[in-house]
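First, one chain by itself in structure tokens, the form predicted alone.
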Amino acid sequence: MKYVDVVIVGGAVVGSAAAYFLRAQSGFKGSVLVVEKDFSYEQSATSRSAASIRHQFSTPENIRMSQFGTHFIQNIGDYLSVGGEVPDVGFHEGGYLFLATMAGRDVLEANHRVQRSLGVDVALLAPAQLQARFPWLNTSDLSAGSLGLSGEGWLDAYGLMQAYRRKAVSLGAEYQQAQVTAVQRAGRAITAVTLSDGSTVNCGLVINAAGTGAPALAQSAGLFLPVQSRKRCVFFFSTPAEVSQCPLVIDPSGAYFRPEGSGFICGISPPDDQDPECFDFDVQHGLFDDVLWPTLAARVPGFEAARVQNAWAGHYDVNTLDHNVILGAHPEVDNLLFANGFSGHGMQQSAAVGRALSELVTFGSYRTLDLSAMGWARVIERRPLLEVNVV
């Protein structure tokens, strides 16, 4: 029977980041097997995401994770080059722009203070400053805007994932296309994983990076993971409007839009009472017609002529407690590490989380960025670490 030191369940951006950082960790000498159910990644959250990175969070840990994510992407050749070839993930440092009416100004200002205290390059702009910088923007109902001046933007998420994977393989990680159907637990330890073909892999440690499949994996170990699959739709539209120097804009309604190629992409989270757990990939076209289009046209008058050219649906693995990642070991099982519940932030936090997991495996503790606040304790105690800026 096969034995592997570390089995990583899920080979998309977080699982592949963990595989890379483990194999690159000088103190780690073990074997790594990444088990991924679909090597095409066609339906993975990574491939279907809006592929953006920002520093404008309200939680210090989220800010620090994304700051490292930007550093990693900006210096990707130092980390993920293979044979002298530097990955090109097309990072466009266009910034985020969070808009607020008077009702949301206090929150925007409070977030701004936290961000500035951690060195985030962000500016708080009055409506007149917004209008001068973005003349295509309707600012009549706005009280302020928070603009990321550097370090934020969007990129090729699929390209980043493949770069992690290629580098991990070059360093000795093994990938296998299969589904882990269960983990085998004996007391406080996971001893093996069972694959969809009926085979078993004995292991020393398991990392759950299974995205929306993570709760089922946790349940097979007798643990409840408060994560659900929630559908998010992305719409690509064209417009004749001249919208120059456009950042990724977050409207007070929660709708977002940003440039993409010859047009724009946009989306919005459905209201809570219309956002059940969901696993299908059916696009909710009414969301654009009834909600997004009128919202975008009110914010950017030129978007009244917007026409949808394409649309797709993907899924967030949403932590229903507080929308923050659950990271590390459950107190009842020593060798099962979790990296789940990213709630849409997995790609941008992948570098920091991959590094953190490699430290937990190798040293039993965090060595660079202390992410203990993201652990299981607050979940078990029902003590949410709330993130205000969930997009």
Ligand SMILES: Cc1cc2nc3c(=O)[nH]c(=O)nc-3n(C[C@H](O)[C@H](O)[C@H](O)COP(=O)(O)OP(=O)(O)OC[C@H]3O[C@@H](n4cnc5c(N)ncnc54)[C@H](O)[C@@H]3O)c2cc1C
Second form
Amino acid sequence: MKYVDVVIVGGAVVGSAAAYFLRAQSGFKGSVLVVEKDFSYEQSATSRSAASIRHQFSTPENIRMSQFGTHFIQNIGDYLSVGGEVPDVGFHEGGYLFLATMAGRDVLEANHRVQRSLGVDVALLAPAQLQARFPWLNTSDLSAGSLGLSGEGWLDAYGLMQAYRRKAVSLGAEYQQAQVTAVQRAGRAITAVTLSDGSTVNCGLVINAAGTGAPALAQSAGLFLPVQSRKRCVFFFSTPAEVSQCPLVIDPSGAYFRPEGSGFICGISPPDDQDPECFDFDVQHGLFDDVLWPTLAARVPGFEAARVQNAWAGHYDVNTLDHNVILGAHPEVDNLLFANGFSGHGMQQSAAVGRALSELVTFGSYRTLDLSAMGWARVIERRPLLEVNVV
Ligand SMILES: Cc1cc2nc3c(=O)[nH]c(=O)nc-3n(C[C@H](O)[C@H](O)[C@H](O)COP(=O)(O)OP(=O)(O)OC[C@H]3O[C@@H](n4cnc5c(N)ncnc54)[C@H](O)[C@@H]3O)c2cc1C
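Given the form predicted alone, state the structure of the form predicted in complex with the ligand.
Let's see the whole complex now, leading with the same chain.
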């Protein structure tokens, strides 16, 4: 029967980042098998992501993870080149702009202080400064805006995932297309994974990087993972309006928009009580007509003439406790590591999380960025580590 040291379940951006960092970790000598149920990645969150990276979080760990994410992307050739070929993930350092009315100003300022203390390159702008910088923006109801001056932007998430994967394979990781139907547990240890063809792979450790498939995997080990699949729709629209130097703008309503190719993409997360668990990919077209279009046209009058050209739905793996990743081992099982519940931040956190997992596997503890706060303890004790800037 086949034996591998580490099985990674799910080979999209997080699983592939973990495979890369493990194989690149000089202290790690084991074998790595990534089991991915669909090599097209068609329904993965990674393929359907808005693919943006920001430093403007309220949780220090989230800020630090994204700072490393930017460093990684800016130096991607040092990490992920294969045969001298540097991956091109099309990083566009366009920044984020969080807008606040009077009601949101205190939160914006509190976040600003945390961000500045961690070296985030961010500026608080008054409405007149916003107007001068972005003449297409309606600032009449705003009290301030927080603009990322460097390090934030957007990229090709699918390209990043493939770059991790290619490099991981070049370093000896193996990929297999199959669904993991269960992990086999004996007391405090996982001993094997069962695949959809009925075969079994014995293993020394399992990493759960299965996105919205993660709770089912946890359940097969007798563990409850508080993660749900929640639908998010993204709309691509064109406009004849001149909206130049546009960052990724977060409206006080929570709606966002940013440039994409010749047009813009936009979306909004529903309120919690209208956000049930969901596994279909049906686009909620009414969301654009009834919510996004009026909101965006009020914020950018030029968007009055917006025309939707394309739209898609994807699934966030939402951590229902606090919208932050659950990282590391559950206290009842030593060799099953989790990296789930990203709640819309997993692409930008993939590098930091991949590195963190490689450290946990190799050394049993974090060596670079201490991410203990993102572990299971807070989940089990119901102590949410609340991220205020949820988008
Ligand atoms: C609309 C949308 C917009 C987003 N915008 C952003 C953004 O701007 N910035 C950002 O950082 N993040 C964003 N995200 C979130 C980000 O895309 C995800 O957090 C990230 O891609 C998660 O990666 P993952 O590898 O954990 O999961 P996924 O990409 O979902 O991959 C999980 C993989 O596991 C496989 N799998 C599942 N179960 C099994 C099993 N039992 N056996 C084998 N394989 C299995 C699946 O086939 C899949 O390929 C967005 C997500 C969506 C949906």
